[in-house]
Every structure is written in structure tokens, then in C-alpha cells.
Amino acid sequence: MALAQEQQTSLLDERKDTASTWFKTLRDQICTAFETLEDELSGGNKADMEAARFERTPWNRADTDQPNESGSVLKGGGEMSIMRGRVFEKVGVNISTVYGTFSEEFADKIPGAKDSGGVFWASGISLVAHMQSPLVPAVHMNTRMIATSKNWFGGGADLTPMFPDEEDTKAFHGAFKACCDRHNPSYYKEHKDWCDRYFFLPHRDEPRGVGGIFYDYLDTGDWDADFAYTQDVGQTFRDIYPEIVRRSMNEEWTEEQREHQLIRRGRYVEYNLLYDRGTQFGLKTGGNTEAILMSLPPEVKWP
């Protein structure tokens, strides 16, 4: 029973290294993606600004057994890589891998922390991107692997445009269709319909923008069918995205535009701030608070 057991163990360490590596080769392919379209930039309103480059910034929480407001203790760090440029108004691109115990009252709302004594460990990227022009749509992806005494991914990613554009809608969910297609028939369906429940403002009775896909707790029982799955998403992604920037960064746009930008802006603060599970679930165990509100925009309007 004891090896049965450390042999377990043993395997569970061995897929988390598995998982925390391809978390950061996924990112490195994306910003290699994200500085060539900062290179490609030939038109537009900031073609004559610079192309510009990430700029990575690690961090690492203390190696301290003191909980933090919440009663939980988190151990780990991470790396942020943030762009400001001509193309990509902010980007960031994250990737953490954190461990510890949640507070009682905080692992009773996640998965088999209850189980494990609170006991956790997390990696995953998360990513979002807004642009200077109003024409190219805001984007948002993120997969992640979780673990207490159940083992889980989720993630998925969806297109905030400012002004919607049937191709650019069409392209984005053809391309996770496909992806999930790949995997399971019953996943597209299942996971865009998720998506729309997710980012939703319930204060606006609107959506955030045009879905794509959202999927959590995914644990079918056979761990490199759902690691290849989520490995593809973001593989998707990567892929997806640089084309529909491509179709619009080279635009002139005007002024009304620009502003109509700023103001749509305010919903996706609002949902960041109001909803969103991952926001919380950082800020609640203690995290690292510039890496979780990267994804705010650096300029935005209310009317």
C-alpha cells in the first residue's frame, strides 16, 4: 500500500513538472508570435513608433509559513512578461506555478481541497491583450492545471472586439471548434456555452464579447487526454489570434473610435473586478497583485 502510494505521488510530481514546462514554452511561442506582429506593424495610426518587446519580471512569495488575510498560505512565484507597444497597447502574458493550504473556509469552494486539508498546487498562463486599435478585437486566454486530492485542468479563451466583425468572429470560434473537434465532439458545444455563461455582466445584461471557450474541472480519468486537449487550446490560440490582428492592425481609425474603445474598455473592468473567478482566487490566496490585475486596461473611460 505505502509504495502503491508513493508510486502515486511520484507520478502526480511528474505530470505537475510536465504541465509547469509546456505552461512556460507556450508562453515564450506566444510572445514570439506577439514581437513579430509588433515587427510586421506597416500602417495605422502608430506606425511610427517603435516595435517593442516584452519585458519579464519574476517574482517568488516569501518562504513563509504565515497565512495571509484570507488564512491561506501560498508558496511559489512566477514570471510576468508585459508589452507596451505599437500594436499591443498592453499585453501581458503570465505564467505561475504556487503551492500551499487554503484557509478552511476557502477550501470548502475548491474541488477536493476539503479532502487534502486544504493542500494545493497550481500552474497555469494566463494572458490578455488590448490593442491600440479600436478595430482589433481585446483578447483573453488562460489554461491551468490545479491540484488537491482531485487533479483538473481548465482554461479557454475569448474575443473582446470593440466593434464586432462577422470574419474575425467566425475565424476565432471555427478555429476552437476545430480544436475541440480534435478531442472530444461534445466539447465545442459544451465549452462555448460555457464561455457565454462566464463572461457575462449580469449588472449590464450583456455579454463581455463574442465568447470562444471556457471549460473547468476537466478530469475525465485519463490525465494526457485532457493535458493534449489543453495543450491544443492554447496551441489554438496561438495560431488563431496573430491572423486576426494581422486582418485589421494596418487600419487608420478616427478619434470616435478610439473613444468608443476606451468606454467598452469599462465593462471588461468591470467583469475583471466584479466576476471573475481567477481574479479572486488570486487576490484571496495572496498573490502576487500586479501579475493578477495585469489584465487591466492601461487606459480606459465612463461616460
Given for the second form:
2 protein chains.
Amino acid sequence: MALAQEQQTSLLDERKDTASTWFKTLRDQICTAFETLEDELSGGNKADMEAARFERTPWNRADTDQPNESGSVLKGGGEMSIMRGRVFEKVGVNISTVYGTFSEEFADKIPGAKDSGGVFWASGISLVAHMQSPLVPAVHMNTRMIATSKNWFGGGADLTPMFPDEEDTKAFHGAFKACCDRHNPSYYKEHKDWCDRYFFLPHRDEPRGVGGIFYDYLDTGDWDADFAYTQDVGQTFRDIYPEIVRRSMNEEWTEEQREHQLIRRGRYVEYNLLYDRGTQFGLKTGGNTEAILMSLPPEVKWP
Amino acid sequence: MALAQEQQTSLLDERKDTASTWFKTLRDQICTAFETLEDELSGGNKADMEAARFERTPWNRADTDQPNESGSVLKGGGEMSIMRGRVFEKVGVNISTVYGTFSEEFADKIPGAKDSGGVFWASGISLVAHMQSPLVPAVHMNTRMIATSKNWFGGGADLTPMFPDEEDTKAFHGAFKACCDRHNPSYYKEHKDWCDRYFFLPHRDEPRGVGGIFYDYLDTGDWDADFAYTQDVGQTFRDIYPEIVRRSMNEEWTEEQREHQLIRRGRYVEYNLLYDRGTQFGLKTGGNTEAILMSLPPEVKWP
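Which structure goes with the form predicted together with another copy of the chain, now that we have seen the form predicted on its own?
Every component of the complex follows; first up is the chain already shown.
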């Protein structure tokens, strides 16, 4: 019995390693793909700027069992990658692996955290891109593995065009439908609907963008299958978003289009600060504020 | 007994009228004072713009007992006053008088709302000013009367300089200390400390600005005295803020100072969307989104 438990623990540890190593690999692949777009730019209003590169900043929490101001114990760390460029006005790609003990108040809200005595582990990749061109959609992608007394995957990606374009929307949804269908015929409908419900601003009665997919608490009992799906979501994003960017990044835009973009970005801020669970989770467990708020747009207007 | 109850009700109705009429009067006085500042501008970077005037937009909720999406019944209305000018880049002065029934979830959080079966009435004035000049502090002021099975006043004012200036801070606090002292010798310390605790961004470990006063649930048993204090808070604001604006509105500012202002405004957005109870209260009871979010700055950067 003790041996079985030990094997379980070591299997879980191995899986945690596998997942967090993957998030790092995916980060590297995405950063390379985005830097390639910076190099490729040949038109639009910013082609005379230099192609940018990501800057990486690692961070670590103090290795202490003292609860922080939020009442949680949070250890581990991560790496922020940020690029301010001529295609990507501001894009943040963060990876992190954190662990510790949730405050009691917080543990009540997380599956399996009561039974783990609040003990948790979480690893993931999180990305938000705000583009120079108002003709290129903003985008968000995130995948993660979380472990308490249970463990599961969550994630998704959603597209936020300033001027919705049917081709872009079709390409994005088409890619994620194909991805979902490779794993489970019911995933696309379920995870698309979840995305539509989740990325919605009730106070504006508006969706955040044109959707995508969103899923959480994915634990079918087959860890390898759930991980394979989560990997595929990341790879699908890595391949389809650059295609969408290429489609319009070289077009000129007008001052009016830029103004519209700055105002639409306000909705992104409202969503992230009022509703986004990742932001709330991060800020309320004493996470890294700079990394969490890297999602906020570089310039915004509420005229 | 029935007569006594009727007299109680009619006295409360009279008080509601008195309070909401005052908020309107104060709104008129403040708008006039702010328009005078627009006229007086003679220097700085925007003196060649035209002096602006407030635009007023009344709004009304549907007169229905159907709960809105938030589960609350909300009737009544208000008036937004907004000015986009050469001194005031964007200032909103809102008054509203709303009533109805809170959703059960919300009623649990409001004093006396359980005993009233969720029935409430609320009237107030709320103001946020974002200035053209980074040398002139932004400001917030709000006072309100709320009635459930209890009734009370709340409000306050706080100053958010981009470049804190000792003279400005002293003038602001000095005026509110004198105001408080006219009513109760313990108010200034209590309401200043409340303000410092309340207008604080835990995720940044930063105060929002240089403080001021904040109070809520004020019900000493002497309605006239509580109302007189609330009126004085409004009048004190009306008199001291224009003085502070005059002190630096005619000075030139640099591009660097403007950049700093746009970044500091980001903190204002973070506070309002993450923590401000008025914003949360408004959005979660299905209030008027345009009026509530008028507090957001016209232009912001998170570089």
C-alpha cells in the first residue's frame, strides 16, 4: 500500500515535469514564430521600425512557508517574455510553475483543495498579444496543469479582432475545430460554447471577441490523452495565429481605425480586471503582478 | 401605531427628497466652478483650445418589476454630466436616484437589506476628473444616501497627483480636516484612515494617491447632523479642488511628464475595476454602465 502510494506520487511528479517542460518548449516555439513575423513585415504603417525581439525576465518567489498578504503560501517562479515590436505592439508570453498552500478562503473555490489541505501545484503558459495594426486581431492563449488532491488541465485561445473579418474568424475556428476533433468529437462544441460564455462582458452585453475554445477541469481519467489535447491546443495556436497575422499585417491603416482599436482595447482591460479568473487567481494568491498584468494593452482610450 | 409608522415613512420620504435635491444642487455648483476654470486658463500646453462646457445626458431605467440579468430590480434614473476640455481632459459628474430590490446574493452584503426584503433606495453624486496637465492632480468625490430597513450616508474625496506636491496635499487635507472638525473632532482621523485603507492597491502595494477622507454607514441617530456633514464634504470639495487646479494649470509640461501621467492613470483603472465598491455595486446591480465607467481615464498606457 505504501509502495503503491509512492509510485503514484512519483508518477504525478513525472507528469508535472513533463507538462512544465512542454509549456517551456511551446513558449520557445511561439516566440520564434512571432519573431519571424517581426522579420517578415514589409508594409503597413510601421515597416520603418526595426524588427523586435523578445526580452526574457525570470522571477522567483521567496522560498518561505510564511503566508503572503493574501494568506496563501506561494513558491516557485517563472519567466516573462515580452516583445514591443513593429507587428506586435506589446506581446507577453509567460510561463510559470508555482506551488504552495492556498488560504482557506481560496481553497474553498478550487476543486480538491480542501482535501489537499490547500496544497497546490500549478504550471502553465499564458499569452496575450496586442498588435500595432488595428486590422490584425488581438489574441489570448493559455494552457495549464493544476494539481491539488485532484489534477487537471485547462486552457484555450480566443481571438479579438477590432474589425471582425470573416476569413480570420473562419480560419481560427476551423483550426481549433480540427484540433478538438482529433481528440474527442464533442470537444469543439463544448469548448467553443464555454469560451462564448466565459469571454463575455455582462455590463456591456458584448462578447469579448469572436471566441475560440475554453476548457477547464479536464480530467477524463486518461492523463496522456488530456495532455495530448492540451499540447495540440498550444500547437494549433502556434500555427494558426501567425497565418492570421500575415493575412493583414502589411496593409495600411487609418487614424480612425487606430482610434477604434484604442477604444476596443478598453473592453479588453475591463474584461481582464473585472472578470478574468486567471487575473483574479493570480492577484489574490499574491502572484507576480508584473507578469499577470502584462496582458494589459500598451495604449487605451475611454474617450 | 399605524399613524406613527405613517409619520415615520413620510419623514423618511422627506429626507430622501432633501438629500437628492441637495446632490443636484451640488452638481450644479461644481459644474459651474469647473466651467469657470475652463474659462480662466491662460497658460500651459492647451490654452489654444476652446474653453469647454458640460454636456448633460439624463437616463432612466425601465419602470419594471422584472429582475435584470443581475437578479436585482432597479428603477429610477439619473443624469450624467461630462466635459472634455482644455483644463479637464475628461470629467464626469453623475447624479442618480435609484430604487428597487436587490438580488438575494447582493442583499446579504448590504446593511438592513435582509430585513427590508432586499428593498433599497440610493441617491448620490459621483465625480472623477482626469486633467490635461500632468501637474494637476486627478480627483474623485462622491457622497450618497442609502436606505434599506436602515438608512445612512457615505462618501468622501481623494486626490491623485501624478507628481505629488506638498502644497497641494496640505491644502486638500487641511480643507477636509477643517470640514470634519466642524462636525465631530474624531471624524478627520477616522475618515482619513478609512480613506488610506480603502484607496490602496494591494497588488501594487501602493496607495492610489495622497488620500483624503472616506466614510460609510454614517448613522449617528441624528439625521440632520449626518446630512449637514455630508453637505459640508461636498462644499469643501467644491471650494478646495478648484484652488488646487488654479495653482498649476497654467504651467507648461513636458512629454515625459505626460507619459508618466498616462502610466499613473493605469493604476486608477486597476483600482476602479479591481476594487472600487461603487463600480462593483453599480455593475453588479445592473446599473448604467456608461455612467459607472465614466470614471475611466480618456487615455492610458501600460507600456
